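A lone chain, given as structure tokens: the form predicted alone.
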Amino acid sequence: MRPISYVRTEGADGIDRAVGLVTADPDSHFLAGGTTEVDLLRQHVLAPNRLVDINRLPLSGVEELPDGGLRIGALTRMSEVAAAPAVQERLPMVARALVLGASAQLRHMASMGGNMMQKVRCGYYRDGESPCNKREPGAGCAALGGVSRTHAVLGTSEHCIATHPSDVAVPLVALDAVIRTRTADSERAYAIDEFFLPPGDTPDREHPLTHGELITAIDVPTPPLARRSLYLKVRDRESYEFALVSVAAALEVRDGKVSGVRIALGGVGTRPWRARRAEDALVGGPATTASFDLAARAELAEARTTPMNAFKPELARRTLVRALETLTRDGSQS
């Protein structure tokens, strides 16, 4: 058994203390809900010398922003955000992604900031022994020649094909959310599409954060079209399970043509995948199944598959078309 020291921080001045403690020690980690951190500690994948508990810091709640958006505190629990009236009314795809993203027990524990830092569910990463470039840079990627049914087909590299696991990050990417952080000497803001880094040659680096940099809030725009949005998740079983494919979509149609659209995909990318090619193909065109299908095909044209996950591009195409058809039927026209 490996000993770990534990420090609890609280109060307004606790934010700076927590950041200072972790920044000063390369072997310290923040501890929020612990739904990922504790699992990886038990599996000997992570081995910090110290955990800095941040659960009592004043970083919770959902509040209005002057521009009409919502600010979600980093320590707000997933269940709280899913139940917030403003989120349910203005951002239904976010609320739905949260409900489908975990069991009730996990949703009551997991924090929004922690979810943004969630580690991949690749079995080779989590077994602690198989070659894995995320866990041990330069070791190789066992998934490339191994079991890869649930792995990514978009944004992959020769060093990593692990799928990004978060559900709620998918609609947040579609909405151009902003991640706010605190360092020892400044506050920073990251566009969410830049917050999740592609694996490239450095799959161990998943975010642009420095060690000790703490997520404090997530700012989420609430564009009018997001009021009619959905999150559609396809998985192996109806109960709590990670996505094989998921779609976060918002669609606005005027006079039979697409006037606005936001789309992001989950379960298929090494990061939450903003479907910009599909969006560009749709705007200004007819809101028809044929157009939806062409847009989906354009987005998935560069998918790179393994023999085990070769079904994913077709499943993603069908799921995206179904999501857009659903939004059209449900009255996205105005």
Ligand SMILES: Cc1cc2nc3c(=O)[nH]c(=O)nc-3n(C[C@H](O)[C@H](O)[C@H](O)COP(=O)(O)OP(=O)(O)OC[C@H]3O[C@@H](n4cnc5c(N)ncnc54)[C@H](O)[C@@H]3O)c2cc1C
Given for the second form:
Amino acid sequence: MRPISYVRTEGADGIDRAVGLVTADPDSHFLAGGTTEVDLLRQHVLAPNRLVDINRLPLSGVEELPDGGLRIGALTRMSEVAAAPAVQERLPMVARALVLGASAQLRHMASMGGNMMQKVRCGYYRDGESPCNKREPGAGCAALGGVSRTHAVLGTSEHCIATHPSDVAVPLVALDAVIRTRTADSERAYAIDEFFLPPGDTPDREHPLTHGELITAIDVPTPPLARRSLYLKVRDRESYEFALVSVAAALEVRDGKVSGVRIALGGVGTRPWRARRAEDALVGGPATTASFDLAARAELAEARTTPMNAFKPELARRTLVRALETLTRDGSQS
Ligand SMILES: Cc1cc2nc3c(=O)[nH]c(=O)nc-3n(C[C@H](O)[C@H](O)[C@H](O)COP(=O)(O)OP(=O)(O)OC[C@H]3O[C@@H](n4cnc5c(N)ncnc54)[C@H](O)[C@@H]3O)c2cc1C
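Output block for the form predicted in complex with the ligand, input the form predicted alone:
Complete assembly follows, chain above in first position.
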């Protein structure tokens, strides 16, 4: 058995202490809800020598920002964010993505910061043994010629095809959220589009954070069109399952024309996938099934599939069209 030490940090001073402890030691990891960290530790995929517990740091809650946006503390639990009235009213796609993720018990434990940092569900990454460029750079990618039904079709590289697993990151990408962090000597802010890195030649590098950099909050704009938004998740079973395909969409229609739209896809990309091509194709055009279909096809034109996940582009097309049709009708979710 490998010994692991544990340090609990708390109070306002604890933020600097936690950052300092992890920054100074490459084998220390932050511990929030532990729903990813402890799983992967048990599976010998992560091997920290020390866990720095951040759960008692004052980084919880959903606050109003002066510009009308919401600041979600990094330690706010998924269930707490889903239940916040401001999120339910102004950002229904965020609330829905949270409620459709994991299980009730997990949502009570899992933090928003930890959610942004969760690891891929690729079985070859998680078995701790198979060749995996994400776990061991240069080792190869067993998923490329292996079991790849749930793997990504957008943003893949010859080194990694693992799907980004987060649900809530999908609407956050659609909303241009900002991830706020603290390092030993600065505070930083990352546009969410720049936070989730494509695998390219370095799939082990999933985000731009330095070791010991702590996510403190997520700032989420609340544009008026987001009040009419939804998150549609297609999965192999009705609950407690990751997305095969998901769509976060917000739509504003005036005189039959699309005046504003935000779309992001989950379950299909190596990162939560902002569907800018679809958005560009839709704005100013008619809000009809035919134009929704053309926009979805434009977004998925560059999908690269394996024999096992070749169904995904078509499933994503249908899910996106259905999401936009639903928003055009009454916005109610199914
Ligand atoms: C069975 C199961 C089913 C799941 N289903 C879904 C699902 O359907 N949809 C979905 O979206 N997710 C799902 N998840 C993933 C779950 O949402 C994540 O495990 C959870 O959000 C991680 O948060 P945590 O607080 O537990 O993080 P932890 O496990 O404590 O930490 C995760 C990682 O992030 C780091 N970290 C934590 N907080 C911070 C911070 N503030 N700053 C910097 N680094 C930090 C830790 O060091 C660790 O490496 C599932 C998980 C399980 C176990």
